[in-house]
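Single chain ahead, written as structure tokens, the form predicted on its own.
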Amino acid sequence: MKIIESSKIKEKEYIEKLDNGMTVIVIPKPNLDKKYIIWGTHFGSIDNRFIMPKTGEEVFIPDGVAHFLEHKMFEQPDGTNSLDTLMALGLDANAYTTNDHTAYLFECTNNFYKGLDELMDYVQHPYFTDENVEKEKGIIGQEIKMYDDEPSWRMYMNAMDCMYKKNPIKIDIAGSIESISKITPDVLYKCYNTFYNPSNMIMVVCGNFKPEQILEEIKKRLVKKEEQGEIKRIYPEKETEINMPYKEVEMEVSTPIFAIGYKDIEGAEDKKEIVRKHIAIEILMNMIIGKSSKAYKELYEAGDLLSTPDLDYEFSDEYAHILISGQSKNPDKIQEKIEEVVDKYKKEGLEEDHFNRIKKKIYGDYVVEYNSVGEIARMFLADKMKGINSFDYIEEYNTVTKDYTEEVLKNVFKKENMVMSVVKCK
């Protein structure tokens, strides 16, 4: 197994690709009771048009198909779920879809061995009839209306509608009820058979494991299929505009609740740039409106911000964009205040002493997280699905300077390539 070493942070990461293609990273704990596994394949719900790397066919699938799939994933020939069978030995188990990848997981301090025997098998073997895929349909429908009367999924889908006019990541995730309405068990398997092979997978172990046995003990496990090659997926042009500035909403909500967002069309090839332009904003994120900020505590003290907005900054090598999220009687003020602030620091720079410490802020979060087996092994397939190692952050830290994010706030945070999604009271 390849050994790669963060020396900064003392730990250590084992990965090796098998024969089949599939990727094993393991992350050992020796000092945690608690083990995690999470075994993750690269299909989310923006893959919904691509070329079967066998066949050469090109398929169209209705959106929400990999949601649907990793539903159905539980369910087995016998009438039994593989949810209710980990739950049953004690494990917290779990699955999600993302835009990019899907997952299955577990955690537990016991029985480690027997939940790898039931999540290796039921991922492995599929199990869709005509009956089981309509049942289904009638869940996640009610899953899909639940959603759409959720204020805070309603304002986060309506500022990916602002900030994209094609992207795909502007479809919710568990699609629609006339889309799902189209999923049947062959294309269910036609999924399945295309991005869960082993080729396009990855298994993140993290807990109190030898790297050789732990892995001897996945390869047991494994049916045997053959690396199938590379599938070609196939997304709309990439946009250079937003969609539109604003959209807003009347729900049920006792507060007005808003997102703003900065479209990132910049993008970037090489992955240790991505990370550190991930680092950069997150430090200009925090500065400009984060806990310790100038204009949070003024907006807090006014009453117009009620708590600390949520910060994020999502990517992936077709969308890249800021979000910064909360609640506010006047949505228009704390717009006005972040395009206040960010003028600024163009005109004037960053100050010195606020950056230092906001970048240590968020050196210190990224050490945190290797605090949980949860955290890490969550963060480094999510990270590896990007193409990127998440030993990165904390090596590149270093090399984020002050110059370098103000480059990066130039580039990013501009005011045409800014939108506000709001959802107001009733």
Given for the second form:
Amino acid sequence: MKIIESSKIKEKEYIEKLDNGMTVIVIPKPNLDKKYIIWGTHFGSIDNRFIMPKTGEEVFIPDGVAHFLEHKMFEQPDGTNSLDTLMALGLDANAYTTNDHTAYLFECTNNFYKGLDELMDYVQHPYFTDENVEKEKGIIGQEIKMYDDEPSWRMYMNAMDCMYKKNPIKIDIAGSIESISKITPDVLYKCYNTFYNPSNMIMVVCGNFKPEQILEEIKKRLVKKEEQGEIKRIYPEKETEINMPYKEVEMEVSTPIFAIGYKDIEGAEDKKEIVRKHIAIEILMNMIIGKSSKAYKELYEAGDLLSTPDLDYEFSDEYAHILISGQSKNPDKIQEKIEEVVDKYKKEGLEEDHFNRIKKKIYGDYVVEYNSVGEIARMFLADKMKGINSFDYIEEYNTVTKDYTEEVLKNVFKKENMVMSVVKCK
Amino acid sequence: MSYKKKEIKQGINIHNITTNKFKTNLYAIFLTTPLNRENVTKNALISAVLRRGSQELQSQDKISKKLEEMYGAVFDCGIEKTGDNHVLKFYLEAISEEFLPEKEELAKKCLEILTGIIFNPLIENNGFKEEYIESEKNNLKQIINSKIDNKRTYSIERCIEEMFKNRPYGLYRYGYIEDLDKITPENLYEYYKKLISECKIDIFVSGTIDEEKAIKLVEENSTIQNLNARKPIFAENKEDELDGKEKIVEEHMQVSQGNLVIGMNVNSKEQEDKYVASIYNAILGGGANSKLFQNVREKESLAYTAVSTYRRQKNAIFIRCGIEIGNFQKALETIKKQLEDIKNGDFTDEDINNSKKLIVESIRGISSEQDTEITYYYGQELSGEFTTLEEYMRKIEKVSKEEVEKLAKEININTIYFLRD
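Alongside the form predicted on its own that was just displayed, please also present the structure of the form predicted in complex with its partner chain.
And the full complex, kicking off with our chain again.
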């Protein structure tokens, strides 16, 4: 196995690409009692149009299939459900679907290998019938309604609607009651056979393991699958403009909530460059409206912000945007303030002291992510799905200079790419 | 991992957890005081005002700047209900010195900042700074109003409020808007001084700092040295006598999903029955194998969420489901059927074993999260008896099917709360 070491945080990563194309990553944590395994396929809600490698058939799928498939993977031919089996072993098992991947996982202190048997069995053996697919529609229907009542989710989806015209990131991960009604076992099998091929999958293990030994245990449990060529995913053309600058909706909330976004249309090819850019954006967001910023102090003292907004940069090859979201009785004022600070920094440059201080803070944030097996494993999986090695954030950290960060500020924080989504009080 | 406790003065304890599992050291100070209607809003406001500034670091941005310089150390505070106590919690988390890019001594600084914020607040004219009081009153008002924003947590809060009406535990932890007007910088400071001199104080140091060093660190802190010894005033755990009548509370809001919360009380004063109640709760709604998940969700397809949680300190169990509004009766019947089934012994040894594994596993995991570990030891501290994690697991393992069946007969629905359109 290839070993990558981060001397700064004293962690090692063992990585191996198997003959069948699957990537296995092991991060040993000898001091911890908890063990965590996560197995992901590079198939998320944005992958709704593709060409099946074997048949060459072009497939369009209804919204919400990746998530529906995630629910149905647990079902077994003998009527049992693998989630029940895993939990009966005392394991904390779960699964989730994001825009760009689906993941199956469990955490435990005991019974790891029994859990591994079950996990690797159910992910490799789908069982979909008309009956079990129908039944799931009721459950997922309630999940969709739960999100419908969640103001922050509506705000997020509207922010995506503001930023993108056709990009599938606009699609709700769970789909809609209407779209999931069209899902059949046939659609699920097509997606399964395409995306759950080992060459499209990554497994991450974190905990008290000997890397070579756990790798053998994983290999032993892999079912041989036919090799397939590359999956051609078809996405709409990259958009260079936003869809609309503002969108609002009324809901039963006590104080309005807002998401201010900057669509980032400057794609970068080099993965290390993406990491550097990500670090610079995190520094910038903190300098603009983070806890110690002047803007935050003013807005807090005026009662326009109750706590620091959440700061996010979401990206994949298909989309990239900044999101600053929070709660305020006066979202317009927050947007104006951000614009004002961005303009000021563009004109006058960043203050040296402030920049260095925030850089130190960001370093601490990265180190803290190595506290829990679950966080580590999920981070390595999500980053690897984007072709990034998580250690790069620690390694590239020092190369991010003030000049470079000012450059990123000019390229990404553009007024014409700014949007705002607001959920107002009824 | 090792845990040690030392009383440094009457009513003030240091708890040290030495562990090499984390890249951070976590310092926590908890102030414990009885929950009551008179003080609940004041406590919430105090916690908000203290974080605005101390004598040394007089504003929030000064605190933030200082912490950012220390590689993004994080200060956090919150206010919680633990049994019939109101607990003001203050945390400071900082990277362990061995992971810093340059050598620097952080521990002493961390504790100084934290104790400064709590015990040496910014005082002007014999009161808290007026500007801070005014703006935090407004903020607190918004926080209290924002209770409705998350329908799931709102429904649980409301069910608790109804179930423990006119009792300490029924109070809202952030207090009440109508109480805010009466609070002034001076009378809040008067109350604060009383609180600090009477409350129970627990200081936690978790991380690579060993026992000897941790005790020295705390004992040499001049702010802590200045605190008086006290016979701490706080509420011991005790059960509420709730009447056995079942009441239904319905509330309307603009929602597309109905939120059903059922509050149940466990009528037993036996300490050992708390372990039995944990198992009961796991069988009912603890995980994917539970009766609620299997029947309400998987069989009847009525809900995505169907769970129950056991609040040990109050000996109460809360069931929660998100359902189609028209399915209220059907869901309620399905849930009641599960309760009856457990009473009638209609569950297997396997159910018991699965539940034990689930609980034991979660206990084993406690030491893998720094704040969870602190919360566990704090819970032990308040319960007045000390159960180690090992003993806890042993007691769970010992619970029998007969005990669960017997206790099930003492568990009654008290409040059915339904939030609908």
